[in-house]
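First, one chain by itself: the form predicted on its own, in structure tokens.
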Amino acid sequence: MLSVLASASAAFGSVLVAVFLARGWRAGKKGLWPFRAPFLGGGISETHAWSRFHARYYPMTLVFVAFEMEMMFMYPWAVVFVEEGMTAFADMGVFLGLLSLGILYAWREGAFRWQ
């Protein structure tokens, strides 16, 4: 218990030190324009940071996440497949089947049609 408390306090202390050092370094540079300007590829942004995005991007984002999750789990599965055999093959089949249902749903809803 004591070691957990000591490591937690050390982590909290190091974060506080980093924050105070960053504030001290930044304090002298607040008035200069390049340090006050938001970074956007060197230009001044034309829209607000909290501006809304059109809803047509969300289905495509969800499909991207589905493909990304598929690839994220395929690489470690390829290593385990050699040891586990058909059990790992069946597990991956169920996983890919569920992701395929999500992709088919997105296709039916028109997420792949670019407008």
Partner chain sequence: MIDVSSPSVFVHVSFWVFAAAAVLSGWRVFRTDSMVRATFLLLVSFLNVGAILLLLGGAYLGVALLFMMTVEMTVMAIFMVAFMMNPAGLNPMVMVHQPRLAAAAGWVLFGGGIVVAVWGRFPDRPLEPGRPVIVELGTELMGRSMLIFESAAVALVATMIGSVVLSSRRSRYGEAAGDDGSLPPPLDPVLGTYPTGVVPETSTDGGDGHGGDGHGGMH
Contents of the next structure:
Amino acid sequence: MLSVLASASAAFGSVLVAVFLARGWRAGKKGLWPFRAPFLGGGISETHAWSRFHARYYPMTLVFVAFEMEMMFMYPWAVVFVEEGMTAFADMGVFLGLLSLGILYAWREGAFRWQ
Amino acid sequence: MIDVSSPSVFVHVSFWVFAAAAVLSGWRVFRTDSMVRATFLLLVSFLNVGAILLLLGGAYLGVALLFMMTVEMTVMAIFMVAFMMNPAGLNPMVMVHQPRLAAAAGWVLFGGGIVVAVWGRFPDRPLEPGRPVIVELGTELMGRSMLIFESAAVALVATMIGSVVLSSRRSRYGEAAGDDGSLPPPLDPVLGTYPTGVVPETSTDGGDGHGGDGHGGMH
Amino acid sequence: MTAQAEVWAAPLLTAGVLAAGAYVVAVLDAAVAAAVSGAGIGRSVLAGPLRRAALLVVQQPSATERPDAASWALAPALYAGLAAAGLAVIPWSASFSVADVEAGIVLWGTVESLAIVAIFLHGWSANTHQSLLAAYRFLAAGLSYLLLSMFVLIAAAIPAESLQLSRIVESQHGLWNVVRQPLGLPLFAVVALGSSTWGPLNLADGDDLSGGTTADVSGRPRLVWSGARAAMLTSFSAMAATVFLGGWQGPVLPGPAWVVLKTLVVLAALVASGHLFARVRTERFVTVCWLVLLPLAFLDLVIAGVEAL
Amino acid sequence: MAVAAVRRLAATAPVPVFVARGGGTGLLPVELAFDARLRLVVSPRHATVLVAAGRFPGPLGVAVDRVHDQLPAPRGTLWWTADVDGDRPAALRDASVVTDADPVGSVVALHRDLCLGRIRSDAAVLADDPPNRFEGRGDHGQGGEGMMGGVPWGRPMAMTGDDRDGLALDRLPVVLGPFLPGFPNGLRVHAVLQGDVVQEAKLEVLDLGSGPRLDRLDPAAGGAQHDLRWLAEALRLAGLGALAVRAARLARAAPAPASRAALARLVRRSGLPAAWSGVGVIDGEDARARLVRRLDPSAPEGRSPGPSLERVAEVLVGQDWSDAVVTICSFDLPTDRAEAVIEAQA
Amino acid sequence: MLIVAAALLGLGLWGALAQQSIVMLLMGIELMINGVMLAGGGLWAYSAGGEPKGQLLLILAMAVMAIEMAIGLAVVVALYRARQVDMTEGLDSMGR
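In place of the form predicted on its own, output the structure of the form predicted together with the partner chain.
Up next: the whole complex, starting with the chain shown before.
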């Protein structure tokens, strides 16, 4: 675990330093105003791009969080699968069945489409 | 695997680094203007607690916390940006109420925690190194705690359904809006009053009065 | 190797492999592009990546009116760090891996989900329109493909009776997972393309949004970001080779050579797919992911389960 | 020393070129698209050389000025035109002018000289002013007032507005184009985006001027050439850059039917038709149908000028911006690109 | 260990009580659960001898957090859709 952390932080640190050296802490103060305008193909924007962004796929993300949590039970389950045999297999059936139910319902409600 | 019963100096140092980072980022969550930063600062706090759990020998618990919280905070960020005014903190802001009471309550809880931590008596039964914690968890799930585990699964499916019911469009438009799922009603009925192609004005009255600081005066 | 030496050697090894991997990705990419475009592969393919990198070093770094400067620098750094973390758990031979973490595949899940955060931050921080649009459409896809990866990795863990990657490699003795669980590798390839926003799943940096999250990035920050993307693709290929192609196992050659060889094969396939398949539409991808690919991942798990009984 | 070596290496890199197409150029300038010494890029931030191709009267010139100032240093500009006496926006005042059919040599030389420091990087042409004055104003000296008001760092924040799904979040009024990937010459979109969805759209074609043309379509094969140029643009949009180069190479002259069929096969296998199905439907025809029609070498080559801008604007409303770009690209909009074919066939 | 956990709990409570916005309130609650996780992990490792039930408990705490967040955010969407409310003050009278 320590080596993972060491590798990750080494790569992280060196890249962070590289980017800061290149761009500086105050990236917002570098360059002339026309250079810093957002690229819109020669067009312009009146407002900041940062806004209350309407992502439209909210239900999908919430289904995803619940789903993800279910998966957290699956990891230890996979480890003892062979040991437990049929019990674990039946359990998997119940589990996947429940998940499919959730997905089917979300799909019927159109959670995966948003336009 | 780290020996919990006799940790090395390195483990002690790492613990205090992670702990300090967790508390510091937890505090910064409520002190930053940008909602995206706030969310990911909370994530940093979680990641540090995950790292501490790993130090404690929770080989699965720690990583699971890292994984789960990353996902949750990513989703959180979407909502933070969408449902907070001024999500990027372009104008510095303070949006609090009853700050004194809240701070006092926080300090009291902290003090109570310290009392419990320092004077409380806990059994001294440390985790033996080399214990197969992941396999044990799996066996526990399949054995004695099967019911708990299954009911958690059911609760989560209920959560899925509940959150879809609450957040999907159908709850507003109902069946009448369309016959294929919650396919959005066509845009025109809603925006029908505007001829397409009109360049909008950006005056504040284009919205619903959300602009400005009308919210602050409600209390 | 002693524990102390390992901690010092680990960053050097992973960084070296990732740098080499990023270069190989650039060369492969140029070669496939030349072949597909009908120009023929020339000698410039080898020097090309270095020249382009040199140009980015010379170029003025971009700025925008009011970016989130800290996050803008943090995003590529986080992304590169994740590629390194992912690579660190890959076993190179029966006896050596940088860090054979007990919950290796869960750690990989963390890498994938944090990669989503890194890409989103990269698009958000610039405070420009096209990068913001790209960040959000990527997020929709990212939250969809992540589940596939969990399922196929759990399926691989079943016969190994462990979440540890070395055990997963050992469990493939005699029969690789790519045969035993035929759905695993293609589904994992989808995750790999998504996490490095490559080819048909290049939703974050797509040309239709003028480069997406990189639309307003130039110079060294852009070099670092492209390098990190290529490094991420390398890490994913190594992971695919480990989990589905038997990792270090193979006759005659030593273990590490097999890992490199198999990684290159996966890498070539992934890079080629980038020039042969068009970018997917976000909304359609999300639907297909949940309604077609996810049931396939269920099936993969069932196949693995039946086999293990 | 090391810096000089890096600069020498950079000078030999394939030149990243951003092309701004003005009047009289038709579609994607194929001469630039398939040469291995160049690399067409989609954002000025990625380029060292700006090639302004054709005529730039009035507002089109202003757009070129904006893009010109967004190129990072070292940057240079080349005006590729058949009419040196035409309007010359500020960005092109000091640009080298190329009138011959093949500007690649000049672009490469310009890039080399820039990287080696033999010539100075182009200076900005627009005034160094923020969009709005803000310094020292407002509650915190950054131009903002209260929670949402003022002009923090020079721009106001977007305000909320109604949306079809009942969540009234921020609306972003933007003017996009004309130099975006997939956009025909001179097209500009005035749009209001809520999230990534287009809420309102108005299309406008900027004045493209008149005079001699840059593109020389073969009158006999003009339709096929035009189709291939269009295809190159579309493939680039879909992330298939290598296939786009292939299409551009074929578009140089009257293409052989066999090589055209081979390209069509590759495009069909790429999944692009599937990705475009259901996008931008007008008169029951979607972007996929328009793509497939152009892939077929035996199809009649006559082109109608396409739907009116108003009808396209109607289709854009309700799509997300990525789909809107595909929709715009999929038509022969009544701008310069259609005009070129009609001229060639006349 | 427990002191750090207490600090996180305190911070979380302060955040949850002081913040006006519903989403920020959720963040405060999450931070409190974070403290609970830390305390639980510490007790599991030092006082429960690595009993598997302790692990299960912590995983369940994670599940509670996920459920809390999913439902909480869904409520935010529903409220905002219905009444354009995103502040706790806007909820003074539920029947409105």
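The term rigid core refers to the maximal set of C-alpha atoms that superpose within 1.5 Å between the two forms. None of the values given here were measured: they were computed from a predicted structure. Positions refer to the first chain, counted from 1.
For G97, the Cα coordinates differ by under 2 angstroms between the two forms after the core has been superposed. Once both forms are fitted on their core, the CA shift for A88 between the two forms remains under 2 Å. Put the two forms on the same core and the Cα of M71 is off by 2 Å or more between the two forms. Here the rigid core is superposed, and S14 then shows its C-alpha moved by 34.2 angstrom between the two forms.
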